[in-house]
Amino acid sequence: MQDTWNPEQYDRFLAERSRPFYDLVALIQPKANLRILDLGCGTGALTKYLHETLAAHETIGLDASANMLEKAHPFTGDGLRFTSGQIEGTLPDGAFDLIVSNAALQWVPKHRDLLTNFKQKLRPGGQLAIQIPAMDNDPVHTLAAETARDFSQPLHGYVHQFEVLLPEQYAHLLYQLGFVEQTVRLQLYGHVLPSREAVLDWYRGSLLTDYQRRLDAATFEQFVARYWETLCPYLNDDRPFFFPYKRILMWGRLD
């Protein structure tokens, strides 16, 4: 299927999307000569911030989107590089001191298996830092799924199902995997957008891309129109528009 990730569309809300990443990096314990893996690195700008802030020896950014990696590759150098790959696939060779994933794991199922795999790639004393959107039960997500059911024929029955766990479930999982220190919290970020229409632009750069790559251009625009028609009544017509967005931030350190 086509790569429908659009770096320009995604970065229209760069400041809002970056805030949780900065909070996540603040949870990490700095150490010398870190070897870091960033899963779902996107355009690479935040991976570069991570690499420089922690003065890492080596940082590898991994992403499945060629469009995103094209934007990331100019940041290559001084121990920072990027590679194509799937988060749920075979990870780069060798062990890491830190594995990071920012707003990417919501696209991947079986988080218990994923975190177990990540732990096996960490050196003793290694750290894991993950940020995941937690909007599954919000109309912005549930109505996208309802719209997909309305378009069942062109989508061949496909509906994106998120498998994000509860914060307490992630806390238990980190404990079971041997992370002797941990921080897990649900945080609400209040984003001030120009209008409610900006919410649609927000999701054109993220959630809706999964349907875009499965539909022809005309049908996708019909999908977006139907989605907006059902979502709009749930959003106040305020200018500016206050958009509360929930995210799970978690960090853990092995013994």
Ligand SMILES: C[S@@+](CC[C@H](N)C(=O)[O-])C[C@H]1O[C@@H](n2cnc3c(N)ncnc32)[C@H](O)[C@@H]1O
The other form holds:
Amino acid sequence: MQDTWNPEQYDRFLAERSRPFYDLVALIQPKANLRILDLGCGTGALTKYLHETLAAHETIGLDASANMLEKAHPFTGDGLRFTSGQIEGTLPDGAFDLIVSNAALQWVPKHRDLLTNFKQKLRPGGQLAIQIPAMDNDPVHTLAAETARDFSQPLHGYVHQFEVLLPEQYAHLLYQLGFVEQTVRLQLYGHVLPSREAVLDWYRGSLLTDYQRRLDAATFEQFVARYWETLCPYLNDDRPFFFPYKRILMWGRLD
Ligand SMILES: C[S@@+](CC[C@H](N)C(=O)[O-])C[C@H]1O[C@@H](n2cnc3c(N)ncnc32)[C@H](O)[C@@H]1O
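Starting from the form predicted on its own shown above, please give the structure in the form predicted in complex with this ligand.
The complete assembly is shown below, putting the previous chain first.
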């Protein structure tokens, strides 16, 4: 399937998309000589920020998109590097002091298995820091799924399923996995966008890419038009447009 991640489209909302990452990094307990793994590192800009802020010994950014990694590779150096791979696949060799994932796990199912796997890759005292959008019940997501059902023929019945758990389920999971300290919170980011049309632009850089790679260009534009037609009545025609965006931030530390 084609790689529809587009760093330029994604970075159009760089400031809004970076804020939760800075909040996530603020939860991490700094330590000397950390070995860090950033899962779904994207363009690598935030991985570089993480590596430098924590003065890490080694940081590996992993991503499945060649387009995103192409942007990331120039940041390589001084202990920072990037590799191609699947979050749900075999992770880079060795154990880590910190595993981070920002706005990527919503693309991957079976979070209980995933977090169990991450825990197994952590050294004693290791930390996990994850940020995931929690918009599953918002019209921006439910109407994308509804549109997908309208396009079931070209999509061969595919509907993007989100499997994000509730904050309390992550808290339980971290506890069960042996994270002796944790913070899990649902945070609402009030993004001020120029107009409601920017919401469509926002999703062209994320959720809609999953439909884009399954449809030819013309059908994808019909998909986007249909999605917008159904979504638009749910959004106030305000300029600027206030876009409340829910995210789960979680952090845990092993003994
Ligand atoms: C929304 S971007 C976030 C990028 C970066 N963490 C940031 O905050 O700027 C999600 C990234 O996750 C990657 N991704 C999605 N599913 C993946 C998977 N199963 N394995 C590896 N990377 C994945 C995408 O290629 C994309 O670069």
